[in-house]
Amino acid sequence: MSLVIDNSTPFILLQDKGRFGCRHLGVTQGGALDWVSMGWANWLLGNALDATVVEVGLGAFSLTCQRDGVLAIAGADLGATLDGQPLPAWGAFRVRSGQRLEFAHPRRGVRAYLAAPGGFRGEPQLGSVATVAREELGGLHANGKALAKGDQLHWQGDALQMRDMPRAQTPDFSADARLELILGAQIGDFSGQSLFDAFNSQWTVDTRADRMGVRLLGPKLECRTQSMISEGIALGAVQVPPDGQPIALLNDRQTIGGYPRLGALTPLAAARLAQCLPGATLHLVPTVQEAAHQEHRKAVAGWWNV
């Protein structure tokens, strides 16, 4: 045993990169919503970047260490402490048997990622340990359940490294998010005024936000196409239902949908959106595929060039 969970909520989940190659079966992608922060949490310990981590949504999570070792956290600042002493939101740290690790509540961002040497153990299903409650897949007990009080977590490797994260690589979750969006096939069906409003208005994150999608509140967008034959939906797709309020779809989205779309957030933008609390404000920024690829490569290169 490595860690015993003392307190948990439905938002504390084992996650990794998610499931790929099985959407034709109706199985969603799943995986860490903020894949960037998950990557940095693993990088701090020298793990594979997609090793299994604990996604800590909103805090109210505590564990007791059952062996000496090292851990790392990255992502949202949830007021993490070790035996009551504050821990940095981004960093690796040593733990001793008997010490208590706690995540309190959001200060900046929504989701922190807890990494351990080699990643946490779990039984892969369809190639992934990612927890998806709706599909009863993944998680510690391979049933799609969140981590619960009394669960025991084990890490798989030895602590080979404890790295310091470059300050320049630390994202700022306090400022308004600017989310880049690649325009979609139905973009020409939206009115000119709606296209202007989409990219020149401030949007607010609604309380109706979960791992499946995030509804945005702002000006009503008008589209002459109200519905269409359902088709596959990519990560970050921004669909617009008849009420004109966009919904950005995240990792646990359905595999097909029939609403017209403005386009799709880039993977970096989808990760940033996952750190926005209800009430947060953001802007949509149009981009093109090649520019998005360059930004993506630049972000990934950050893990290899430091």
Second form
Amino acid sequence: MSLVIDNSTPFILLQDKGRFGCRHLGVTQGGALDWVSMGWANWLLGNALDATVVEVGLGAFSLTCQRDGVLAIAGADLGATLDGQPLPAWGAFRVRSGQRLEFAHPRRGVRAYLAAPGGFRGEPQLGSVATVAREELGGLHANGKALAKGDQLHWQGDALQMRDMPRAQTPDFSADARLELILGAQIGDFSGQSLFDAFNSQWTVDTRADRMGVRLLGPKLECRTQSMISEGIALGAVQVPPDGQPIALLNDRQTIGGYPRLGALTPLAAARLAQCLPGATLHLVPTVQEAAHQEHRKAVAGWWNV
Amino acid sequence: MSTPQPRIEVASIDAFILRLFDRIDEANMPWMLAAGTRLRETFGDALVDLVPSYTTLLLHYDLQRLDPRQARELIAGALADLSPETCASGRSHIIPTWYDPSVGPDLEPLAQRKHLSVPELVRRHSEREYQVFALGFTPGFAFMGLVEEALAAPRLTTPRKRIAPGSVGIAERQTAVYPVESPGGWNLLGRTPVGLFDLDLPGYSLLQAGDRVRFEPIDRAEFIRLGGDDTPLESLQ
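Complement to the form predicted on its own: the form predicted together with its partner chain:
Once more the chain from above appears, this time first in line as the rest of the complex follows.
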């Protein structure tokens, strides 16, 4: 045994990069919402960037170490402490058997990622341990359940490294998010005023926000197409139902759907959105596929060059 | 039918929507299957996911291996000179179904609205062979059609919070079976004891896009014998 969970909530989930090759069966993607922070948490220990981590949503999570070792956290600042001593929001740290790790509540961002040497152990289903409650897939017990009090986590290996976080790479979750959106096929069906509004207004994250999608509040967007024949939905797709308030679809989205779409957030933007609490404000920035692709490759290469 | 002229539309950083048709038609299916086969061959390991729906395919490629221009060229090449897959590559399934008000709470009201007897409604629903157009909503949930015009029924105004696994329903001119307990707004006619989604099944999902399905009426004894659960979940809300 390596860690025992003392306190948990439905938002504390084992995650990795998610399930692929099964969307045609109606199985959702799942996986860490802020894949960038998951990557850094693993990077700090020299793990594979998508090794299994704990996604700690909002805090109220505590566990006791049952053996000496090294752990790392990255992502939201949830006021993490080790035996009451504050831990930095980004970094690797040593733990001794008997010590208690606690995540309190959000100070900046929503989701922190806890990594352990070699990743946490879990039984992959369809190639992933990503927890999806709705589909009863993944998680510690392969039934889609969140981590619960009394659950025991094991890590797979020895820490290869204990790296320091490059300061320049730490994102600032307190500033307004600027989310790049790749213009999609139905863009021409929106009114000119709506297109202007979409990219020149401030949007607010609604309380209706979960791992499936995040509703944005702002000017009402008008689209000629009210509903379409259902089709596959990509990560980050921003759909606009008849009420004109866009919904950005994230990792646990349903596989097909029929609302018109402005386009899709880039994966970097989707990760950033996942760190926005209800009430946070953000801006949508238009981009195109090629530019976003180059940006993405540059960001991922950054992990190997620091 | 004329050869589809696929339109390739940007869906996201690493995905395109391939629009083959503009309306739902059973005659689309041989073309959709052929396109899927070609795309899988062409992309090989660089294909991450291919999601067929009624008139489109969502193609998700590995953005570490291909850039958008390369992916678009591969798609255009794969869809050139397409010919329909005439040999039915889909499988045929018989889904035994217990049509009964206790597990199909919309059976009687729907029959009444349609001015049909319950046995007549059951006969009409079960005599047709349906095509699986797409999977989605939940793992293994297959959108099938087309239900004859006279049985078409809009979704419930207020969806039910809990629907039992195996429930057979109608929405508009589609029919489907709920694979797992979930909320839902389809009109429920009965229930099947057959498992729809199971990680132990080859291919995981009993039904795949392109398959054909017929519902076969069975009685309660047969339903129970086949392992069905007759708990009337929908009335316990």
